[in-house]
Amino acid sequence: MASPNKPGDDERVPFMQRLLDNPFLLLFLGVASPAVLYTIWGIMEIIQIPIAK
C-alpha cells in the first residue's frame, strides 16, 4: 500500500513555490521593482520638460 506524498519523497518543487518561499528574493523584487518603474518614470519626465530659449 503506497502513502501519499511522504516529506522524503524526491518530489520536485514547482517554480512559483520556490520563489514564493524565498524571503529575500520577494524583499529584493519589491524594492527593486518601483525603484526601477520609478526611475524609468522620472526619466520620461525629464525628457517631456521643454528646452529653456
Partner chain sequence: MATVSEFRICPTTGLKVHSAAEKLIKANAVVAVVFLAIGGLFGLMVALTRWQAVHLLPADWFYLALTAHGFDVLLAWIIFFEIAVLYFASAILLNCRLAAPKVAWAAFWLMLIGALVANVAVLQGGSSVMFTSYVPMKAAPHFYLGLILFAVGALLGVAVFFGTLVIAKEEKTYEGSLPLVTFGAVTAAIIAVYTIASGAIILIPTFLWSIGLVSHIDTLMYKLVWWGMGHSSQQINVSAHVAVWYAIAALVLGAKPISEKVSRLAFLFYILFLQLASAHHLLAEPGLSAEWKVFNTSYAMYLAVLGSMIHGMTVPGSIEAAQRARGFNNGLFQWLRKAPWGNPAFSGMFLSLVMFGFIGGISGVVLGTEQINVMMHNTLYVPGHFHGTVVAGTTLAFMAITYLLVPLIFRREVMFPKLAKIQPYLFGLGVLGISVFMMGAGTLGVARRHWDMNFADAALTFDYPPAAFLMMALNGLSAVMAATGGLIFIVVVVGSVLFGKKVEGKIDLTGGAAVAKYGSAGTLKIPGTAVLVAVFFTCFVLYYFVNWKYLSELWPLR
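Complement to the form predicted on its own: the form predicted in complex with its partner chain:
Chain alone follows, minus partners and molecules.
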C-alpha cells in the first residue's frame, strides 16, 4: 500500500492478506490443488486397473 513511510517502516502485512493480494500465487494454488488431488491421483488409479486378457 502506498504510504508516506519509507519501505520497511510499514507494519508487516499479515500473511493471509499477502496471499490474497497475490493473484498469481492464487492461480498457482488453484491449478495445482485440483491437478494433484483430482487429475493426477485419478489417473494413477486408472492406469493401475489391470487389463483384461
